[in-house]
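Listed next as structure tokens is one chain, alone, in the form predicted alone.
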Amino acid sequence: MDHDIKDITLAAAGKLRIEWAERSMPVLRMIRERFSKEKPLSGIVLAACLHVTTETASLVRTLSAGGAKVYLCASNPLSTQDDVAAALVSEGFNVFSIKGEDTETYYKHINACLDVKPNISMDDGADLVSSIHSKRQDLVKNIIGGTEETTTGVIRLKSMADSNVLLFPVIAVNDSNTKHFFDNRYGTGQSTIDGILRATNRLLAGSWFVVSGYGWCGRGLASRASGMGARVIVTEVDPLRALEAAMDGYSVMPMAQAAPVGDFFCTVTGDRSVIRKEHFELMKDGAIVSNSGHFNVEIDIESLEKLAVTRRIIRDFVEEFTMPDGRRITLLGEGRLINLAAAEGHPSSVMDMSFANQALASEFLVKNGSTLSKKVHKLPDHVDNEIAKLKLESMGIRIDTLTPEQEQYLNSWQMGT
């Protein structure tokens, strides 16, 4: 099996999404363009488990003009973009994707990615590490090294190397400062809106909107919550976040206190039962509960299901179950990333900062993979700001540069006047 997707006719319409997609891109295009002359990741069998969209189609674009020989799945069962599966498949790209793929169709995608025997494995949410680690550790004597996208897979993958099972370096892109300052804030921020009124249609401004979890997705959540008008709430367990979010203008209080008050409740945590069955039984009829962490874990769905006395599908990602008193209690996209679920994720220029991260981390990989410890890495902080540095050039912005005078004083502890 070369690929697995649903149906390649679509993928005219894929082409296209790519194209406006890649013209957001442009730090990406540059890494491309050197890529394709000096072949970095010339011989490596790349595996992905990454969220099949036009972004990272875009990224998939450049990890082969690099030399590498691709493989991709999804990263998520509902966050495949169908036409941008085929359209990498018509390029001869080998995607293993379905959207709306059920449990065991999702792990067999992974397991195709795996039987090729990779040489580097990247990650959104570390599921290919976790398989790799759990049923084919007979792979791990060909694998330099992997990578990581997201604050979820970064939590896995630390635990694993404090508890010394992890089996090869990988980086965490995802501690990258030109990913998770913009990448979680604004991407996620902007997205999980997106997808909430897509799904819903409903009017935020004057709602209560509880966002729970402050880390930089829950900061951008909040941030574009407030600004369409709505009344945010925060709930957190960290007294710094919490007191910070509170210095940023939001009420912050317990989900039990915010229970009863929220008409929209969004879980960015990247824990478990955050919403739960305590929660469902103080909500007021009409609340809309969605998830944009990684898993479908955050909300308790089990308790929501054995609450209610009747669940039906209203529209599209919306499903409405009702309380034995009459309440209706709505939940967004299954529970899972309604960012991606009900919409297109992250808009494509705070995806190339992100994948650029991920394009010039395979790179380090094949260059200093064997120097590295099996521990979780960070990128060196010079490719970061390098990254930052294409990005402003793209966008036309020039900064300053410290004076001779300048650099010397910030570098000696004599010149304090």
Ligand code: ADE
The other form holds:
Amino acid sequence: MDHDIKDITLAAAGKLRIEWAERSMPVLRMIRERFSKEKPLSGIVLAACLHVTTETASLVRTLSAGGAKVYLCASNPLSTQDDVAAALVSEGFNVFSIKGEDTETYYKHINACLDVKPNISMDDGADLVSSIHSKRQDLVKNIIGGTEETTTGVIRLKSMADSNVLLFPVIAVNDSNTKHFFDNRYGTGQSTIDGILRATNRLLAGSWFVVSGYGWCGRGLASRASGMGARVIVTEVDPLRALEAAMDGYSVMPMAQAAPVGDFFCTVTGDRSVIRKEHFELMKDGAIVSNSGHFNVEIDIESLEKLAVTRRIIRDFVEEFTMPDGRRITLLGEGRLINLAAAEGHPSSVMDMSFANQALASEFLVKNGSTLSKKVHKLPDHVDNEIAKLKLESMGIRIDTLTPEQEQYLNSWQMGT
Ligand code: ADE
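Alternative state: the form predicted together with adenine, after the form predicted alone:
The complete assembly is shown below, putting the previous chain first.
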């Protein structure tokens, strides 16, 4: 099997959408030009487990331009854009992903990408790394290292490294400033609202919008919901983040207090069972519940299913559960990340920076992998800063530089006045 996708006839539509996305990805385009000349990934087999989107297609083309042989599977069963998968297969790439695939197919596709004995694993959520460590340790001898895109994956990997069970170095792309400051905040903020609106077509203005978790994603989501006129409530477990949310102007309260108030709920915590039975019992008729965290564990769907007397799909990605007392609670996108299930994920211009980090992380692993410890590493600051510089340039934004006098002032400890 060299690919497994929904329908190859979707390729032409996929190609056009990739072309559109690439117009907003100038940094990745520049990296691709350099990669085509220098071929830094020559001879590398790279298994990528990412959301199969137009932006990912652009990354795959870039890695391939650098000389890598790329095998791609999905990092979530519901996030694949089938036309993109088809377009990539039509260009000769090996893609294994179908939107809506069941769990068995999802892992079959992951294994298809591992069967090729990759030298680099590229993850969004650490499913490749965890499959390798739990079932396919024979592959470790071929692996230079891995890269990881997302907060949840980095948390998983750091706990593996802390327990000394990580068998190769991994670059935490998420830890670059040009990734989490922008993708997690502005990307998740906009695309989550996009997913909720495409699924429901409801008005946010005047509604109560409950954001669970005030990390970078929660900050972005709260700010965008507020910008659309919603009254935002934040729930948190971390005192510092809760304080920040309060001082950013949001109402902060426990979920049990927010549950009867919210019209919309969206979890972005990275933890499990954040919305559970005792909260569903308090929600008002019509409450809309969604998740934009990596895994579909943040909403306790099992307890919602148990509480319900009936359930029905009322629109695409919208399932209504009726409680014994007649209240209807609506779950979006099966509790999977709503920005990719019901919309198209983060806009291209923010993925430009995330995937510039992924491309440069692969190059960094080829150059330095053999000297890195079996831990989770950041990309060097100069790489992160270079991405910021290129992005600014592409936006036509110029900034000041330090004068020699200013530089001297900043570098000296004598000049207190
Ligand atoms: N994660 C969030 N948005 C994404 C996108 N557009 N492409 C790939 N991964 C994503």
